[in-house]
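Just one chain follows, in the form predicted on its own, and it is written as structure tokens.
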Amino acid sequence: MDEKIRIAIIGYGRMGREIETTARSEGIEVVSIIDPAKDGATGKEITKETIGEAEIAIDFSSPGSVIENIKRVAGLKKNMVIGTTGWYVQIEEARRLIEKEGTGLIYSPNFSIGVNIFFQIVKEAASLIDKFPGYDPYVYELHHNQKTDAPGGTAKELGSIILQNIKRKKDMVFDRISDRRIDPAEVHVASIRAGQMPGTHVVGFDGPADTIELKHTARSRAGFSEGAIEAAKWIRGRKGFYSMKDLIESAVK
């Protein structure tokens, strides 16, 4: 196999933009860049000939486009990593299409190698406070202005991840809690946006002596970049249905 690796990339705004800076800077080689309106793209529409020869498709697009944008890549035969976020009442379509057609793909709500990290120290935290009911867990957020999805999908991931650890906890709360108490059984998942943050996550356990607190800070945009290009690497020549966990599992078995 050739070791240079050949991508797509689908959407060309902010993240597509820092994934095509990436991409080059480590040698690998942007085939084509599909957006329907940005200027800049080489393609508006995902067909044979505006993927090309690429390989894997890295797609930052817009949530209602993600299921047709697989069904598409992958009735090309080319491998997927998914960082678009608010898609994932569809996941179940996703996974049969790649079943299907015998492609693979790796999703994830953030693709930041740290954040994944963050997501297995979170898991270990909160399946240890399970065993104490004193400390109740909340999660909050801080992301620029310009963010469209508040909460977005890595506090809902944190969120989701309090739930599957700590029994006594049932459902999320997003919206302002206004007229009644929080019942214990829920877990409150706070949204703030404002200037130009990339992306603050905090996951907290207070108790009725003390606080404990685990938070992940972002500087750059490039963080969550260099995950997305280690993604595609890790699905070049893989079959299946993976999330970014499966990627970090793999790399401290």
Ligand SMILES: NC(=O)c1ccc[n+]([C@@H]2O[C@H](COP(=O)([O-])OP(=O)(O)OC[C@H]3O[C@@H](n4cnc5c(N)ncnc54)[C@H](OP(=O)(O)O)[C@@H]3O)[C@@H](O)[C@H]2O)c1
Second form
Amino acid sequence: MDEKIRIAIIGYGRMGREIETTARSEGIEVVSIIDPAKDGATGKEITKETIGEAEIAIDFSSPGSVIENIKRVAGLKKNMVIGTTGWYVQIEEARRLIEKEGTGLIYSPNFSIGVNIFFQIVKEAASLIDKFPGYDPYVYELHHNQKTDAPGGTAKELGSIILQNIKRKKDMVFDRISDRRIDPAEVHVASIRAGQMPGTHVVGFDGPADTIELKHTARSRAGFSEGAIEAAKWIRGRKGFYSMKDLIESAVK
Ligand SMILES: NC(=O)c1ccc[n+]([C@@H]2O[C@H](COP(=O)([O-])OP(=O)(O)OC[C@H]3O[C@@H](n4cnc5c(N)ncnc54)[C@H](OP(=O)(O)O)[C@@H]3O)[C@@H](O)[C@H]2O)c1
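Give me the form predicted together with the ligand now, not the form predicted on its own.
Following is the full complex, with the preceding chain placed first.
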């Protein structure tokens, strides 16, 4: 395999630009930038010509375009990294497309290595809290005012980790609870949108006499793009459908 990695960036917004900066600083060649309208893009849609010699396409576009993007990129037999969030109801369709084309894909609602460590810490904490029914879990997240999905994929993942590890919790509730009490089997996952924040996630466990809080704060988008570039290196030459969990597990083995 040629040592130099060549990538395509799909979606040239805040994250697409961050990916470009990180890739160039690591000597990775950005051969194609695809975005319908942004200045600096080299193509408006995904075709054989616009993807060119890229081996891996990194997608930070919009939830509604992910499945079509997978169809086109996998159809061209290229591997993919999907950072876009909010499309997970279609995840089985995505898996089938990748299996049909025999290519590779890795996705994550959050590529930051720190957040993936945070997931493991929350998992351990939740297993412990499972044994202490007096402690009631909650999740909240804060993001910049341009984010279009709420709660974000990372907050939903934190909620899922709680459901998987605390048996008395069965469901997440995302809405404002204004006309009833929260059910003891529910976990409230709340969102705040303001200003420029790249992403803060808090998981708390409230007990009769005290509160335990675990918090991850992203200081910039660089953590996401560095993780996505690591994922691109990992998925290079691999076949199959993976999440960041698989990458982390393979790193700690
Ligand atoms: N996984 C992670 O670690 C992570 C971290 C941060 C953000 N995200 C997610 O990444 C996504 C992008 O975030 P962002 O802040 O970069 O958003 P953004 O600034 O709005 O950028 C998205 C760009 O993609 C373009 N686009 C839309 N559909 C496209 C398509 N079919 N092909 C190519 N480009 C397309 C958009 O164009 P228009 O403006 O014309 O629609 C826009 O320029 C969001 O889903 C966000 O939640 C994930």
